[in-house]
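Only one chain is shown below, in structure tokens, and it's the form predicted alone.
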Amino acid sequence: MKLTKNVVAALAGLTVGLAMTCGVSATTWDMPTPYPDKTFHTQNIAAFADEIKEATAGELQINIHSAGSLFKHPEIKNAVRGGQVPIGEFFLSRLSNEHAVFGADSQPFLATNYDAAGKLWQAQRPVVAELLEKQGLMPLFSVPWPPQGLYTKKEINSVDDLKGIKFRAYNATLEMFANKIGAAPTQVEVPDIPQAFATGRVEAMITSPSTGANSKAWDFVTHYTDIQAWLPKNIVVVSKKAFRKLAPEIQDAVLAAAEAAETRGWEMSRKETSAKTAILEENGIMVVTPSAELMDGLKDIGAKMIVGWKNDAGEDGDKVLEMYQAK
């Protein structure tokens, strides 16, 4: 049957009208994340999205774009700030070039266990929130990675054993740390780790048992030295402009889900530490307790870096350290 132009126009108008009616109260947020679906951070965010969808009866839905598929990791924060997406996750200390306070949790040997990391976040969060607010952003929740360990192709007994090694860096602090131990830092994102080792771009890295196991580190290194250097965090932020557009009850649902995600995420991280360390060992990596000589050398470098960090962080850094030490 041949349709007249009037009939076609009428059908098109009806379709548009139905679409507008069906979607009048529903909002969908695209959310870029830098890590693959199997990473516990991404799994926690998936649960966060599910809770919001359920609590709002589908009025707010979050469409997760994992593994840097929508925006690459370095682009995510500015994508939220610029309004390209309303919400996103990224590694907090990536922003340490903007302000040193963002990198407090990546300072070597400042907070080396979950209790200390939790207290540091309590001290850091108000200052981080204030800094992000100036960019139109609001933190929703933050979750740490397991304590960072040292992955190498040989046994490491002292800092001198690391000199000249090509070293993976993921933020400015780790790049500085690599330089101070005499290694050669190279910026490599998580999805590129296996290829970087395979092509010789890097020969060693400091990262969590999670990233090591997920990257199948046994294919390219032989030793994991459990130095527990720091517990860096991922953070989920939302555009304040996008958040304010939500109805009050939807805002409350987002904040409640964020609080639950932070609690759940920290517990997931704790469990992840032992589970993924065991996987490393099961696949042939030698899990090594660091020597006293190695730890003394690393902690000495860490102490010197804290002095420099305090100078860079200024009054905001003093606030964080004073609150942290008081706790």
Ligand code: PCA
The other form holds:
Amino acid sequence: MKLTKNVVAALAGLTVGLAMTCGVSATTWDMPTPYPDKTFHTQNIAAFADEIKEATAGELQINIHSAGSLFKHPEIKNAVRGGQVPIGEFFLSRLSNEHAVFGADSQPFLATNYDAAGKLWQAQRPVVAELLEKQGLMPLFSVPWPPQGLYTKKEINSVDDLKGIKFRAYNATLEMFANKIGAAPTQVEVPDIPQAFATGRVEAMITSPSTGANSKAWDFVTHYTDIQAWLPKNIVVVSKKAFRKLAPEIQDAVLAAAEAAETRGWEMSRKETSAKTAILEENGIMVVTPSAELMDGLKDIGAKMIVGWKNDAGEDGDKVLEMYQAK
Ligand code: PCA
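Please supply the coordinates for the form predicted together with ligand PCA, as a counterpart to the form predicted alone shown previously.
Whole complex next, starting from this chain.
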């Protein structure tokens, strides 16, 4: 049947009529996310959406638009803030240009394993929530990527070996880190990684085993050095205005599903680390334990960056670091 405007309007009226008869009016939320469907974060969000649909008997449905298909990654936060979409996911430390506290999880060698990352999130969360609240946003859940490692086309034994290399970056902190190493950083989003290597725009990167394996890093690099430099997080935020429009029991269902998604996401992330490192190896990448010289050099740069970060983050940053260290 050809759906003329009139038919569409009549069907829409019928749906509203049915919903009204049943005493409900179903809500659909469009949700932009930056990463492809096979990413564990995206899969976790799909489970989150399924859980909400089930718990609310279909009264709230979330349509996921992955891989930056609805809004490009850099636009997602402001799309939620501006009310263009009610909910969205993005890489938390992208907001470090607004406030350094958002970037705490991307500081090199501040929190380098899941336990430390968990403590850092507990310390960071109240400040992040307060800062987002001022923009009409509420964090729902946040999940880390596996520890970040180094992908190169040759063996890397010291910081010197990285000099002059064209380096892929995903936020300002990594860009600064790359600059301090003496590499030449360029921002590239995940879906564009293979193309950026193929055309020679970049020659090396720091990212997780997940993103490396999903991007088929074996097509363009030979070595993965497991430096475990930091565990950056994605965050899912909702517009407070959109959230308030939901009936109380639907709000509860969203919050319960968010809590479950955070727990599940951290577990998925832990499992990804070994599973995806094995896939790198199976596909011929040399998985290397870093030399002491390389680690000392990188940690030295990290320690200097923390000093700058503390300066930028001010009292809020002190609060986060004190809470983190007390845990
Ligand atoms: N993958 C994302 C963020 C961190 C990660 O492991 C990326 O490479 O952009």
